Amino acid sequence: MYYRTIVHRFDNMSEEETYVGRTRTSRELYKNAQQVLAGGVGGSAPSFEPYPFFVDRAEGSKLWDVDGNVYCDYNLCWGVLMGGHCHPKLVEGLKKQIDRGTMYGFVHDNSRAAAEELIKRFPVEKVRFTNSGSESTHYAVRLARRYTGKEKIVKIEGGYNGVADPLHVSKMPDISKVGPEERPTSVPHGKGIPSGVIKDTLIAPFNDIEAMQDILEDNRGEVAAVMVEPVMMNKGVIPPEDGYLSELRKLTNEQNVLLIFDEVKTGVKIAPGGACDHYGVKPDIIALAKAIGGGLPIGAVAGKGEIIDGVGPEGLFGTYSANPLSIEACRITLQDILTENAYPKLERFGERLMAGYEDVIEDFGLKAVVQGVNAVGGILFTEHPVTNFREWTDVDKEKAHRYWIAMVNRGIIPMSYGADEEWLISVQHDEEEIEEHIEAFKEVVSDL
């Protein structure tokens, strides 16, 4: 395999070294990139140490680097990509549209054919595009404030719901500052964010009813949301335990507070309709965004039609939004190729990497756990499952910065870089390429 090709010639060398030597046009690009970029990057993917490789091609599962590596790609632009590189639907699609315009500045028919395939998936009765994730959560925090006349929201300690304000806060909070468990203390990431806006904010621990329960009853009256992932994936991937996301439901509604979920990275990842199809549990609004659009910028912000509505008369609108190159995307992605029949194949995909991830972890007696739903799934060297932001914090990161240089120097983007993100396969990958997954990772793993 091509991969093991490239670690033969430095057998030598530490999984750095043999980094660098594969990847010295990137650094000298990453040099210049500093000069005139915040970061050295762009904007839509963060650096890491030493450097980030810069990708010249993708098409199917795969990348192809500056230096003329090739990575079998389950990073997939963080789930956006959960059709694969340049799918030839999508790609014929969108030529056909750029002949047609790429803006307009008006209202195309086009926006309600998609409208229509999230509504067949979800249980929503309306919706409004967006731009991005981060603009869906936003409208989903005003929008569920202007329905109810309420100020306070409540988030999930350490879930990464967009960088609005009022969400920008405990995303991956100092753990000297977090507070009592049961009972966390809203942190804001970074400055810049108004003390009004962070008191606002208050913050509660995944998995935990109970003390969602008792800070709604502290804050009777005053809150207009809970927003939660209902599959936590920035901290790997914390899968809800059983009953929690249904006691949600019914305790949102007992204290007439809406409930939102941010399905930015599990709308139709875990399945069809996302989040709300796997688990059956129907919320007040839904912020979307990522793999509905196929790979071009887009989002949605969908609920009930009483809720929904809300969006016109505030005007939030946006320039680019339900643009008709993005929108087309959509279209084709939910129509043509995320398909009922695309799921039964991700998720035995899905499966089989993560078996086979748990089998090489037992017989190498490994401190890690696999945890995923379906397509998406992840390693964290940590002792024991994964539960809330408080036991991700035990994972060792220094292990998994290694884990994921030493995988990508076998031609595997395992994940996104770092211990917060999560694997996803795509329609384009196939067996053979899952069991070179498993085989890169038994590779490495002596050394982790």
Ligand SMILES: Cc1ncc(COP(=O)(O)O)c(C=O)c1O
Given for the second form:
Amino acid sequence: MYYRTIVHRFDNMSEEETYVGRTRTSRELYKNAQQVLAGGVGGSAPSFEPYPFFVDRAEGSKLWDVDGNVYCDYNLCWGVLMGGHCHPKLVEGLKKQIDRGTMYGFVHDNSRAAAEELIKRFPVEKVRFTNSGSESTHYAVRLARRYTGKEKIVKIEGGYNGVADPLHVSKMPDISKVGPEERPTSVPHGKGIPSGVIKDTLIAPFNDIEAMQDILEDNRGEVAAVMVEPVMMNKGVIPPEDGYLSELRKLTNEQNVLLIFDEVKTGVKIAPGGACDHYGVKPDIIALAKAIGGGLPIGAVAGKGEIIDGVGPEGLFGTYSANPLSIEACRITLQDILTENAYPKLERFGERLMAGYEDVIEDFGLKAVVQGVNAVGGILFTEHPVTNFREWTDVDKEKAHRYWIAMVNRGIIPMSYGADEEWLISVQHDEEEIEEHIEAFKEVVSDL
Ligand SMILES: Cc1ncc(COP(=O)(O)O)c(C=O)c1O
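Switch from the form predicted alone to the form predicted in complex with the named molecule and print that structure.
Once more the chain from above appears, this time first in line as the rest of the complex follows.
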């Protein structure tokens, strides 16, 4: 049984002051960390204002910070932990695997077992494991270029597909630099990406099939692949409009261009077989990571055998790829935790959370929209539905920050930090927690 933290706020204290009052040890730890860690963080979780709380431990649907505060976690490591924290089946299996070895440097049969689980869920023939989403999308681009002999790729404006040079483009472009709506400019995400790489990454708006058609037509014969995150999940949650993905499939087939789905966030999450399953569309290559590994570092690139086999001649290996621990975590997660039976409950909870937010928004006349697909969703502080990056730029980021801190003060990490992320529900959340999340939102809404 979990009791949500009751916040005793003095009327003259802001939410941010309340946060500081509750997280004094974290503040000290952050000061120390800034001396030795770039940005004060280790490399995964980014910092946020006024400073991040530091985690002591996690279990089930909860996280405990170093000051003893408990949080019901809907960030779940950006959706990695759909099985929740420390799922007993995963812990037991990993302990056994540690006793049998953590790294072999030689092949082991569990890789086949894990690959077969992915092949059962996704329309793919072959799998190559990686260690992260960035590696998976990077491999996907390399394989597409290799297979087609062409160099240009198209990615979606505002989409995040990892940090590889060809993909770290127009992730969050400055609105003064984005160019025409139907023909966005390729804007590098920061310094250090060679201009020659950027020129081969073309940018298209999401949910606009005509714009994509024009871009492909104007670059006929030169484009290797279109990479799309089928539900954009790095600008809140932006679902594809009806027919967009199937039209994209048709168009890329007509133009002899490969279609890559970046299912790093959608895969095994919005349905057992991700977006391919949910929307019934079959891409040529799928990049996977996050939830397939239940919390251990893993990724995979999968697709038609003749394309994925290209990893061999090009020597796309990684010392840690398919390491026994991550592979065992993947196998257990897919075989024993995220089973077919897990999804109906997650969908029901997802729908309840979205409906609960929508009711509160309506009752309080808040300018906000709720967007999501099954177990993933989120609130965006804007008056209109968001269908692409440019519409997302209208979201009130300052309000999103206040909402997030106020919810955290009430023991709920409502979604990943920021207006560009989403919530996820794990198999270890229960009905009562979903209702408590909605209640906490009711408490904070009048201050937003
Ligand atoms: C859609 C998408 N693709 C790729 C990546 C990169 O994955 P990783 O952080 O595992 O490198 C992310 C990470 O958030 C992502 O959301």
